[in-house]
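One chain is shown next in structure tokens, namely the form predicted on its own.
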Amino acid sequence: METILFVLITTLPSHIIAFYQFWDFPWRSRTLALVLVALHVCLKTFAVYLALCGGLHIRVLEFAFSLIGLAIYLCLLRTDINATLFFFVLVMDYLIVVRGIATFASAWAFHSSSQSYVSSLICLLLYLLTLPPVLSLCRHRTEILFQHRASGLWRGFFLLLLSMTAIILLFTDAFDASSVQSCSFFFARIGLSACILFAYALMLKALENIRHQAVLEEQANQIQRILQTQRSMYAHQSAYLEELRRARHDLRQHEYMIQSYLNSGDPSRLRQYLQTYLADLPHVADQHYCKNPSLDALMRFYAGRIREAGIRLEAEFSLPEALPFPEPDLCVVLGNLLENAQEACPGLENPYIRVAAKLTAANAFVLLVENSAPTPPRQRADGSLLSTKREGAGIGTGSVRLLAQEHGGMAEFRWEEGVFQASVFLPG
């Protein structure tokens, strides 16, 4: 019954740490993993008690239903396998480092064994003072680390970590139950711990360049966009300055015939040459809308390209020429509002997107992007939304969050009554 009592100890938390860490992620079916999950704890309950009714070793039956475990959050579960691997070990390392130190402090101070009553005490003991902390580092970091696609450091990052865990268990006698009373033991279970926190930041901070390399990826398309733009741009005006020039070469022409019409007191052929030049006569069609020459030109762009899908475009800008924060970052902010708004909209009936942006009083840039949207986008708890293109968060919105922060501001998006709205705020 001890043995019992120590194993289900043991099992439980990496369960409640997975569901609590995924819970608003993508399942296959989060209902079919609670049933699993459970059916996988009584059926480990009940194989390891005949394992000690035939009086069997039961590490390698825990290390099994360990794989079994992990088989069921690698087939329901709608992440990156390396990444879903690289926090299984996480997890793993934690519950072995918690229970060596368990294990190893009833036998030194208590002489007990190494699964007993006094064992399991102070495991429970130990994952109440350290459970509550990793819930919450994976809830709001790892969470982070998922966002991204990158599957081959992921894999690195298991594989390393998954040799470093072998080697000290295979090293300490981990299968060896006497074993547990050694200091080489526990202390190579400090070192398991430090090893785990050295990766998990690595990892972190590996994460952090790619996101930053993403964004910086962003502000480099959208600059190209905006080039591409102006160079669109300064063709178009270079071939109005010729036709001008063309018109005013033949102005002479029309003034003699102008005059012509005039002496033969015939109005009505007057009239009708007039109507005939004026609409020979070359006029701008583009549309300028604010002052700032990069937003302007962005804007031209994707208004071309909205208005190509059929889409109904609303503007409306207060910018001066002059604007207190990085044009890229903000071309990256509304570049990426701009596509998003545009992706959501074809094969709707009469699909409109609003813009509106402007300079507050005190320096402040405010930003809002509507759509139609009859259906709510899919989102986690954090509020971070979910890509409609591949599994995971969106990069566009996780850029724009991340550079809203980074100027103080801040990012919503929330969808109401078939209206998708997205707003940044960056004070002055």
Second form
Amino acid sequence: METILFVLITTLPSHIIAFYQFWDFPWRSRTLALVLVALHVCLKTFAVYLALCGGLHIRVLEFAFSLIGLAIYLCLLRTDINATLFFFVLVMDYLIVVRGIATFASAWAFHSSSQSYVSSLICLLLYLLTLPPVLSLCRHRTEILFQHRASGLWRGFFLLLLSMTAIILLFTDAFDASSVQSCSFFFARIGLSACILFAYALMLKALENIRHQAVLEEQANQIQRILQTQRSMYAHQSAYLEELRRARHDLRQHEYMIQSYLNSGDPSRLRQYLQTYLADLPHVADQHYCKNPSLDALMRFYAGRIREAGIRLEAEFSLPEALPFPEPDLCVVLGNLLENAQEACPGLENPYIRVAAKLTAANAFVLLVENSAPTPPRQRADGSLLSTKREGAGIGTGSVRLLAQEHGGMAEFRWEEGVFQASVFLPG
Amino acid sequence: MEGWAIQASNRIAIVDDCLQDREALSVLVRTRAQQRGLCWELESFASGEALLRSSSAQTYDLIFLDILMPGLDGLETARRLRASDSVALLVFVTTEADFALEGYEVEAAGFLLKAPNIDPARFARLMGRLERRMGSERALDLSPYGIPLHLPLGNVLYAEVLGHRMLLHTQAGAHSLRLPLEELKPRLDHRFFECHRGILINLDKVVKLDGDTVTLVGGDTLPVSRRRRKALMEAYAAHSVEQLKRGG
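Form predicted on its own done; form predicted in complex with the partner chain now:
Up next: the whole complex, starting with the chain shown before.
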């Protein structure tokens, strides 16, 4: 009975963490996963009972069952396999460390066996103490962790943690009373937890770097777009100048014609002539959106695409020529939001996009992008948006948030009465 | 007790040198007023000079200004309106696809493209936003407290408590009132924020946010208490975004 309780107490937290971490993630079937996991825990308890009666080695049984558990998550979760494996080892290590400390403490302080009620109790206490921070860490870091596809990195860290864990498990055994009491057992477990923390911190650092790189790439893309637009703008203006030159050249000719029609005293022919003349006059077709050349060029680029897609566009910019923020950052923010707005529109009836930006009197930059959206977007509990194109959070909205944070500002995404609103505020 | 003086009707002006365009826009505005059951006083002017000459130039809540006009163009008219302290919502009407890029100088509330025709859906959305803003320009009326003071909330810069009195600062000067700040608070709206104990500022009038101080139009610099710094920044952000949503 003692062993069964011990096994149960050391098993349940792994599933609690797993479900807490992955609850909002795309599942093949979350209900099925819940049922299977419950079944798995029951079966495991029963198997442990049988093993105790038959004298089988519980360690082998535990190992087999944890593999089955892993298989359930791998089959039913729609995340990167390597990421799931990494989390599996991470959670397993956490359990091993807690179990190790509990058995060591109970053996050392109470001289009780490794799977006694005392060690179960210590285990429970340790979980109660450590689970809240672990869970909050999981929740807060998910956005960074799953935002980018970094399969190779996940695999590398998974193998690293796995080999460390294997070594620890090979040389220490929580079910063996003689090994549990030794100091080397305790230090091995403490060492393992230090390694996990270190590996996890490294992983976060690496992902942060990847994220920054993605933002930089995004900036490069937007700047490429600006360049492209400016090139076509230049071609446009050259053609317009050419047309103007021709019109000026023709002006004397027209003056002569008008004079002769006037002299002939036939106003209807003069009117007709004037009509054709006015129709031929070159007119400025270029539309400008704002005085800042970079944002203007970017806006023209997207305006062309948005109009081509049959979406109505309203743009209201109140911005001076020079802005007190790095232009590449502003371009990434505007480009990303327009991109998202445009992608949300196809298939909608009479879609529209409204862009408004201004610099407030206190020199803060405020941007609002609205688009028609009959249904609310998928959102996580923490408010981050889930991508419509892939699993996990949206990259565009993620980098907009990141940039806003870097400038000490904020980005907000909201859905209200059929309109999706993205707003960004950067303090001056 | 009626603290708000809600204006019975809004005054709207259309300034355009082209008679047909003036008429077209008038029809749209009148139809809108009828549909929404709103009481609007509408007047048309053929030039910016005519508007500025009229004795009622400062009383309009909303002015549609054609940009390209002989004599004073729309922008110059707007600048002069602003110089004469008009707080009207300004909408620029233009034939060219080229928007009035200088609009930010005079705090334009929107743009309308009149060529080839004004898009009714766009007009409806613009008006929807402007109506909310016109309706929301409230007045502060302290006559229930026996204080003969009645002024638009937009004119208030900030209020501060000094001893047993409250100083209500406006662009035109300060009023010293015998009124607790707590009584004033419910008569103000979302644009006011208490950045320090006993100091209520109008977020519209902020020209500088500097961590532990905030500077308002007119140059007065006020302290921001340490624990309200973050909240002030958030309130300012939310207020700025809200203004954009309403088209300002």
